[in-house]
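Given next, in structure tokens, is a single chain: the form predicted alone.
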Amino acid sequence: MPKTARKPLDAFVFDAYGTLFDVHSVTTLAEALAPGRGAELSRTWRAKQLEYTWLQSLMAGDGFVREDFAQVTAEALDYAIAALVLPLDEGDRARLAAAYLTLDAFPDAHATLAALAPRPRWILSNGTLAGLTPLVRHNGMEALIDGVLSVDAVGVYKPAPQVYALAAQRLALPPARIGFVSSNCWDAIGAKAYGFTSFWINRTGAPIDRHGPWPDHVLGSLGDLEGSDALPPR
């Protein structure tokens, strides 16, 4: 990893799905509905969900209107069920889709957000406001999150620079003074390319992607963010 000069950070912006909220917490329900296949269903669903966001961003134009994240998530679930040849009915599908409104927060998410106060702490997500608001409420994070920004405001998914610009404009700060935190390497790279001070939460020890500028910091968990050498002082 290249060494990056320490910069003052005045605010933090977090990805939601996979970073603050565990998308694979749906595995318990998936396993109950498809015994022995729950983890595989969750992995396939998530992989196709992300793929569809990238493809829809590329396809969007006069002849095709980008679908929102709820619809993309539903279509990715349909694909995963078909690909794995699972005998799930419409009721099962509806229960799985609804589980995205009650995903579990990662165990260190609350403490990390609390420790970063009084800096502003925002969410910037591919998700819809209709999906993110109940998710924040379900996890009791209303007092820990200062606001939520959705890609729907610009009509394109991450890692398009227009998305990251939403946070810089809303916070009225130079991008380098905003810490952007994501567990998705491609997202952390997109944020770095835009100009944020980027933190990749690499929980699995995965190799870094090579398609763009490396994140400024790679950490093993959200809990490593506050109090670590990677976190510059205010």
The other form holds:
There are 2 protein chains.
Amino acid sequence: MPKTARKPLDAFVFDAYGTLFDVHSVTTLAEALAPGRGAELSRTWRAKQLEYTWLQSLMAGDGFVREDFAQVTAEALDYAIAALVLPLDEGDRARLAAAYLTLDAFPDAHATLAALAPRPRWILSNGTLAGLTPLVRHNGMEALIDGVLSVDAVGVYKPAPQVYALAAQRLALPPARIGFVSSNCWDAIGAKAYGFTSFWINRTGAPIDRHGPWPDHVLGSLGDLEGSDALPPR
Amino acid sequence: MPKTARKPLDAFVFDAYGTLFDVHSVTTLAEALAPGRGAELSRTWRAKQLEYTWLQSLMAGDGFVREDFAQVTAEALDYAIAALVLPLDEGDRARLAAAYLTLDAFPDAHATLAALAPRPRWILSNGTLAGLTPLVRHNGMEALIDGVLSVDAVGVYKPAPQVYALAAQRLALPPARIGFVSSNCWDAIGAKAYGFTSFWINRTGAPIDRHGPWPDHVLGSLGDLEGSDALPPR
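The form predicted together with a further copy of the same chain is what I need now, so please give it after the form predicted alone.
Next comes the full complex, and the chain you just saw is listed first.
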């Protein structure tokens, strides 16, 4: 399709953790608390956190109620500390969990969000509103984010289609007219399966996942969003 | 509760991959095909295989149809080979996938299954019937397994409660009267959330997962099943 025939997307929806906000400050604190093991702790914690969101979503039913992201995050941290046999106490755990409330945005996040205006820019996240709101405020993004949506409104975690539907319904747009942006490949794939125009931000050159439809665009950074094919020429 | 008051369970349901059948032969072949990287390939492959079952189960809906375990296993292998940058061709991939059809049972599997008779002993697995039936035959277990159930009957992977319900319905027993046995902690937790009397076979001394109700029993091997509290005195 020639470039002149492209119609720019009508709105953008962003994942939060790892996409707009860098979890590196958690790693820094983890390294301070467990010297030489910080990166490993952060990696194990994050992997279990995601695993638990998927498992709890699948287990939900008569016999089991899904817990929120703050609770799942605390459980995953307990697992990671036990798996790595680290001598961290309750105070250390509380500090690590609290670090999620003051994550820094990636350096190109503000400029990218600003460039997408006046089109709506929303956040759709596994996190709770109580966890996400402080992040937006901490990074001075109140004027750059039009709204924040939590999976808590539908009671199941990503990549369940009900989660993505939440954003499409709130924006009252056809899914394909919405750009969904995530640095989590499985999230970008889930969004594509739902029907969004999907962008995977692959900062690390990771291999693409194989379990579903590939994202429409694979970009190296948030900054690349501005120049991507789905956006209007600047 | 004193031992004399215990009532033995009425039936047993076993997970297949990793519980009754050892995936070590896959590792051996992987090591032969990718010297020095076999264990890493096997580990990455298995982790992605499980991840993809959870993700596909959650994504399923109007826009996406879950694939069967053979397909998910092939996709996870493709990912693992790409992630580890291994020079394996289509023939290598086919040989690795085929290794799943001739896995060996753990050394104590036959004696344990025999000791549980005449109570029903079933398999409930993420695998396809086409993948599970050859395993039972390869290990000469036809007389030790009363039936094989695949998640394909309900169209979603473990730990969705519908999967566990399949076994309870087929056995026509209250879930708590059925012993569910898995070496996958998340599977034993999912089974417990559903209502089974759950046994986690923790061969490696791994930390327990934190995202749901703990299994009723944690054993070091299948052989320990015979002496566990939930079984009648021999």
